[in-house]
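Starting off, we have a lone chain in the form predicted on its own, written out as structure tokens.
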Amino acid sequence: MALNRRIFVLGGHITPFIGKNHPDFIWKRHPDFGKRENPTLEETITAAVRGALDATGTPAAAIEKAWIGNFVGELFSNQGHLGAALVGAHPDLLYKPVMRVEGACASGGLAFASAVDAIRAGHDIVLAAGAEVQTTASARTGADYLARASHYARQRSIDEFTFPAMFAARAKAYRQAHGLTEEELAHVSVKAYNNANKNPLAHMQAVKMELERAAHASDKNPAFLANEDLNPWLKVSDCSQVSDGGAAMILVSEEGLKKLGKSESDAIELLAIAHSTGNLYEDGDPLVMDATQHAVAQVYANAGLSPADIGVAEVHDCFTITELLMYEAAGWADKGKAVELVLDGTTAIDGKLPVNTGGGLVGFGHPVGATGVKQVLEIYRQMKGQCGDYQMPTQPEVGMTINMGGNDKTVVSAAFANR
């Protein structure tokens, strides 16, 4: 997308990102189960909101526009409406225009995309939101929610984890093309494990994973699908995690910098954004990434960039393989050798491109609306020196997100310079 305005990204808000294992995580094996509970969907919105307001000074009333991206809360909260529920944060959001939008695990990527559109219309401060609650069925149940990501008449029966199976499918059709191994792509998994240990707002930041565990199937580490082909090929080591959790940020305009009594030196621009949409009907080339290619595509053209230009990166790594394809798609590996960038430290904390920093949707967490506008918000903690123990030790000049929901389907991507 052309950007007929100059747009940035002024900061926002990351909730903590809570589930299993997690130590703020209620739950039948926590000390304090029956006696409080976890935050729900209202109460992570309301959070988010309210804080990115705060971080950047932003007054409610200020407020011209605002999208929220959710997947399934009518079903793991038995609440949708959430554009009223956004509004329901702060007081002075009456009356605003507001909606919610979902594009499956890319939902905050599209209130993001959502934002842009806005200012590029003619407004000056809007704020993209996202949140997501998962933790309020069982694992089958919210794997069958889930499902609905995919052709779900069709896929469904692949597996009662449908994605986990998905993506298996695609860690074999991988690992036989281009001789991947196991313990290989286990170090997706620990790199992700370490990132989280350092962040103190991650699902994962109190969970160790050694490489010997994550490169076998164990009773600690199961390979967990039933179906029997793809079973082999994916371990719990291999997936993102089911997590709680909102984030929110807000965006302007240079008149909305103005506004706000700020400067550029506060944000970070956008250079180009595109958003891509595959067809949820037809599987394509297990080796490729299509959709999530076409958009990185867009963004280099767009905002006149190379692979090579990118300093630091946030990715969607649903699974430890898809982080490979993501970076085969994005050009900075060909195809079968995106393993060798993690095992040479490139895309580590202090390598020459920095992916997932944070720890990613392993790593991090993946509460599915919220993970959209994370992945800005990490770019931009990252330029702005703010990831404290989990800052890379350079300061990136240009970096981008790539948000994808579905098998590939609807892919939001996006770079940003610092100012």
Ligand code: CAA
The other form holds:
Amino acid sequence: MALNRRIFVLGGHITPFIGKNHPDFIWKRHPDFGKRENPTLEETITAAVRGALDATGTPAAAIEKAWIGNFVGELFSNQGHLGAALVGAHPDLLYKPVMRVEGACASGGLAFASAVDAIRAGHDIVLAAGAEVQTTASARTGADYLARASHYARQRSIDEFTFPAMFAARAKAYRQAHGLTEEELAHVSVKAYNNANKNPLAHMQAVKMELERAAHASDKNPAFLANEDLNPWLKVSDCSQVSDGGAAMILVSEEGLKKLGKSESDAIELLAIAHSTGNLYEDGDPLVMDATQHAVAQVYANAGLSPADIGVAEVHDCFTITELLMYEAAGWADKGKAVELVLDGTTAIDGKLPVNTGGGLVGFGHPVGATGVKQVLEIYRQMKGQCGDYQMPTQPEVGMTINMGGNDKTVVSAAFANR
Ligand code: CAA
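Next block: the form predicted together with the ligand, after the form predicted on its own:
Let's see the whole complex now, leading with the same chain.
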């Protein structure tokens, strides 16, 4: 659907994404163990929302409506009803209309899409946030919680690590169909970690991933699935992280810009947004992300863009194979050829189409509900030259986000222009 009003992203705030192997993450061998604790879900939401208000100079009282994307706060943190938790971030949010939205790993994208709908409907200043805290459980227990994003009754038994296993199945199908080698796929992980090493907010900021380690299963990089058929097709280095973190952003209309005393040059403009939903009970061709393809095609059509127009992108690399499938769904590579964009440097920070410059879900981390909001803010930050050591050499004119929930079931994609 074409936009009936101009809509701007005015910026926002991303908390550090932390978890195992992050220097600030408290675990039993951390020197601060027993002295302080990792931020809770409630604290993470507050930090993201207050940070977004501060970063954009938006008084909390000016927020007309807000959304919070979160997948399973009830399971990891015994906490639901997160609309009311967001209100707790600032006294001036009291009694405002706020709700939580859920679409698995696309929950943040749905918060963003809901905020856009509100501006289309006449609101001028709204807030979209996302947050998840996942380190309260072991990776194995967390995998059971995250499996609620699959069709649990049918797919939970594939492996205790259900999502890694579902994408191992895609990796197997893809590598067999297209002859992609383990070492070629490893370059996707190396790119993610290299980018994250330059990003002070990234979960994997301090972890090096050499090609040698990423390309072969070893004690340091185990193939950990119990499903014997799928085990050889996925290693720890192929996976996104179990991270805690939050992000929040302010969206405004032209009137909203004026009310806040801002100009277009403070913002990036939304060119188009699409939200596509697949059928939970049926899975299609493992070589194609069809819901993603559907969403991206609508974005191109509504924005009057073609794949070649995109100058920076954030795609949902929940696993390394997903990043390659996203390139193909977005029309940047022919089927089976996506890895060439990684191997020839096209999607590196200094390439023609930098993708996941802050490290993506593999390197920056993946606090599920926050990811879709973080992606939009990363495009904002690249366009405004705020990315520090991972800033692109030339600031991009047009950017794209693709946030995906489940196994290509809920997809929110958008395109933006710098102003
Ligand atoms: N040798 C053999 N096996 C080993 C091993 C070694 N050296 N080290 C670990 N393992 C195995 C063990 O079986 C271990 O299980 P136990 O702890 O129960 O023994 C298992 O691997 C996990 O080990 P860790 O807990 O030490 O692993 P970790 O904390 O380093 O986590 C990871 C690694 C399992 C890959 C974890 O990062 C992970 O689960 N990542 C994926 C997260 C995920 O799936 N997110 C959702 C993405 S899908 C999406 O985005 C869409 C949606 O809607 C959900």
